[in-house]
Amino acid sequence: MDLLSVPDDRATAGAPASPSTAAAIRLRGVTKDFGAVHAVRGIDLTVVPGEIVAFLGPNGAGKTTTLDVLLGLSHATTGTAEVLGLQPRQAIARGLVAAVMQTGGLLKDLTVRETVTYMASLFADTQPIDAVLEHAGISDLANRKVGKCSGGEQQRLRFAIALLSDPALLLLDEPTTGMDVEGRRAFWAAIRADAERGRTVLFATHYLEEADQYADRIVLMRKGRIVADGTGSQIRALAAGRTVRATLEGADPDALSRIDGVESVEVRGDTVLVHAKDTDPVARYLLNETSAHDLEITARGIEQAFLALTGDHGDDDTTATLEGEPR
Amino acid sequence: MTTTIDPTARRVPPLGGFNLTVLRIELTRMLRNRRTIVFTFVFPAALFLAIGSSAGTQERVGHGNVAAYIMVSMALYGAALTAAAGGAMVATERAMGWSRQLRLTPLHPAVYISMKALIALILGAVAILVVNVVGLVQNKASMPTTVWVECAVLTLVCTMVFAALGVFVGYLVPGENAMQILGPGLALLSFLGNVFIPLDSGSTLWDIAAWTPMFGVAEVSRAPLTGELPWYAVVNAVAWLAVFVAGAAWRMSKDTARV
C-alpha cells in the first residue's frame, strides 16, 4: 500500500527557489527518543512560507515533541531541524519564531502591559507596543494584573506576545480551543491575513474538522510517524469513502478490483464487501452484470476515517492509501 | 503590520538579551510583593531591634561595639534571606511556564540567571541598608565609618552565596516551596553560623558549625569591625558559593531537556 505524502520537493513546486525563500520548515529524518520511548520515530517534513499546516492526531502522537524540536527546546535524537534555513535557536534569536501554547507562560504579578515591555525589551526588533496592544484588542486591559484577565483575555495577551517580533514562523498549539464560532472566524481570518504576507502557521489540533475548513494542508501523525499529508480535499476523500456490502455467490473479486475508485474487496463466503472512494460504479455494476441482492451502502464517518487512520491497530507499518486528485 | 515578511532582515539582539527594562519591571514587581517587603524591610530591622537593644550591647569589640557585631549580622541575614527568595523566585516561574516562554525569546538562559542574581543582590543591598539605616538612627553601634562601609559592602559580596542557594533550591524543589524549606533552613543555618548568637569558640557545636555555610560569610562580613579574619572562614564562605553555584548549574543544564 502506497504511503501518502507530498514529495520533498514541494518547496521549489510552491515557491520559486531563491536564498530568501528558504523553506519555512524543514525536518530531515527526525527521531527523539525519551529514554527507551520512541516519541517520533522519523519524520521528513517541508513546508513553504505563507502555508497553513495542520498538524492532526491523537494524543501521544508526537506532534508536541516535534514542536518542541522545532522551537529548539529539545534536540533531535537524529536527524536535522531547519526553520527558515537556520538552526531552530538561531531563528528563535532573530525573533523569526513565535508559539503559542494553550495554558501558562505568563507571570499573575505582572500587568499586561509589563508583560508585554518585558517580552518586547528581549527583541532586537519589535512593533510598538501600544499597536501591539490595540491589534490584540487589549488596550484597555493594559493595567491590569495578569492574574485578573479571564482565560480569553490571557490568551489575547500570548498572542500579542506572539506577534511581537513579527515573526516568519507561528506554531500553535489547540488555538481556538474555548473560542466560540464567531471568534474562531475571527481568528482564522487574521491568521489568513497574516499568511498572505509570507507568515507560515502551523497548528496542533484534534479537530480534523477545524484542520480542513483552515488549513492549506494537513499532516496526520500517529505513534512518531507522518501517515498522512495532503490537502483538505485529499483527507476528505479519505474519509468519506464508503461500503458496498452485497450477496453474491462466486464473486468475482478481480472484476471488482478494476472499477474505478475500488480500494478493497471482501470476500466473506456469500457476501462480498467492497471500499471506495465512490461506490455508484460498483452498486451498478453490481446489479446490472452480476446476480447481486441485498445490496447495502454505508458510509465511512469522518471521524471513522480519522481513527483508521490515526488509531491503534497494534500494527506500526500500517499505512494509509490515498488516491487522491493531485495537488 | 501590512509589509512582506522577510526573513533575511532580522538581527539578534546584542548582550545575549540583557537590558535595563526587564530589571526595572523585575525590580517594581519584587518591592510589589509584601513577603518580600516583609523580609527585606520589616523582618531583619525588627531582629535588629529586639536583639540589639539587651544589656551588654556597648561593650567593645575589634574596632566598634557589640551594637554593631549585631548590626552587621543581621544585615548579613536580611539580605541572605532576601537574596534568597529572590534567587527561589526561579522556580515560581519555573512552574508557571514563564521560563518556557522566555525559552521562545532570545534572551540567553545564562542572561536570564545573571538578571535574576542581579536583581537577588540589588534587593539584598536594600536590606543592608535598611538595617544600616534603623542602626544609624537607633545611635547605639558605634564604628568607625570606614569601617561601617566596608562591613556593608563585604556583607553584600558575601549575599552572592545565598542568591545562589535561592536559585540552586528553586531548581531543586517544585514551585512555591522553595521559600518553606529556606524560610527555616536559613534561621537555622544563622543560629549555626554565629548570626544571631555567639556559639563557644572550641565546643562541639562550634565544630559543627564551622562548616555550615551562613559561618564563614559572618566571620568574613564582620572582619573589618573584629579585625581578625580567620582562614577557615574565607575558605568556608568560598567553597560553599562554588557549590551553590555549580548545584544551580549543574541543575539549570539539566532543565532545558524539557523547559
Contents of the next structure:
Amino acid sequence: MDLLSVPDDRATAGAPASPSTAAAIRLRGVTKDFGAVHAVRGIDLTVVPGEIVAFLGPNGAGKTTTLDVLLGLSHATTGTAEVLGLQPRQAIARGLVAAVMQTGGLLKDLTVRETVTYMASLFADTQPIDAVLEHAGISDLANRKVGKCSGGEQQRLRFAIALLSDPALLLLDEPTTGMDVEGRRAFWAAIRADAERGRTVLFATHYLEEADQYADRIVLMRKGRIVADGTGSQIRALAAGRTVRATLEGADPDALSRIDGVESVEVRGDTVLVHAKDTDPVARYLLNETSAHDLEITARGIEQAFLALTGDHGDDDTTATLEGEPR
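What about the form predicted alone, after the form predicted together with its partner chain?
Just this one chain is shown here; partners and other molecules are left out.
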C-alpha cells in the first residue's frame, strides 16, 4: 500500500517563498547514506506553520538523521530540504530555527540566568531574559547553579535558550525527559500557546501517549521511511482490532485462542486479555461459557499502533494508508 504524503497545497504556493509564507518544513525525496548504510530512504514531508508534529520511530528509524538534515548539520545525499522556504543553514543563520536536544550544551558552574545571558550575547537580537525564563517556567531557578538543577529543570533551561531568538521553527529531541508530571503539563501548555501564535514545533519522543495527547499530527518512521502520517486517532485506527479484558480465575488460553478472530491471549493472574479483530465472539464466550466477570472492551491504543506499524515486517517497503484518503 502507498502512503500519500501531505499535499503541497498545505503551504502557500509561489517561488521564491518568503519565510513568513513558506511551508515550515518541506522535504522531497530526501535520502541520506553513510557508506553502505541507508539511514533515510526517500522521504516526503510537508509541515505548515503553527503545526505541532510528533516524529516517532524505533531506534535506527532515521529520525535523528532527518533532524540533522533540517538543522543543516548534514546534507541529504539526494532530494531537497527546505526550512521556511530557505536552505536549512540559511534559516539557522537568520535565527529562524532553534533546537532543544536531550543532553549536552550546559556549563554546570554557571547559574541558570548566567547561562541564558551568555547565550543571548551570541545573538544580535534576542527576547528579554526574564521573558524566556518565565515562558520556560524556570524564573524561580534563575540563581541556581546548573549543576544543582534536575534533569527536567536542565531540559527546561535548554528550552529557554531555544526561545531567545524567537524562532519560527522549534525542533525538540525528547523534550520532556526528566520532567515530572506537572513540569510536562506546563511545558506542553507553553508549546501549545506558541503554536497558536504561529510557531511550528517538530518533536521526537519515546513517550507515545504524550505524542498522542499533544501533537496535531504524528509521523511514524521505520527503516528510513515514513510509514504513517496522520492525526493520533488516524494512527490508532491503523492498529485494527480491540482488546477484551476480564477477570477469570483459571483461564484457559488455548480455548480462548481457538475463538475466531483471536490474535493473542495474555493471562496475568486472574486477569485475561484477549486481542482480537472481532471481540463479539470473545465476549459471548466469556459470558456464556465461563465464570468471567468485569468485562471491558477497549480499542487498540497508540502503543499498539506504533508496534504494528514500526515492527519488523520482514521487508523494507511496508507503508500504511490512512482511512478515508485516496491511495
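Each form is matched to the other, and the largest set of C-alpha atoms that superpose within 1.5 Å is called the rigid core. Positions refer to the first chain, counted from 1. Just so it is clear, the model here is predicted, and its values are computed rather than measured.
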property: Core-aligned CA displacement of residue 139 at least 2 Å between the two forms; result: yes
property: Core-superposed comparison between the two forms, residue 77 Cα displacement 2 Å or beyond; result: no
property: Core fit, then residue 58 C-alpha moves 2 Å or more between the two forms; result: no
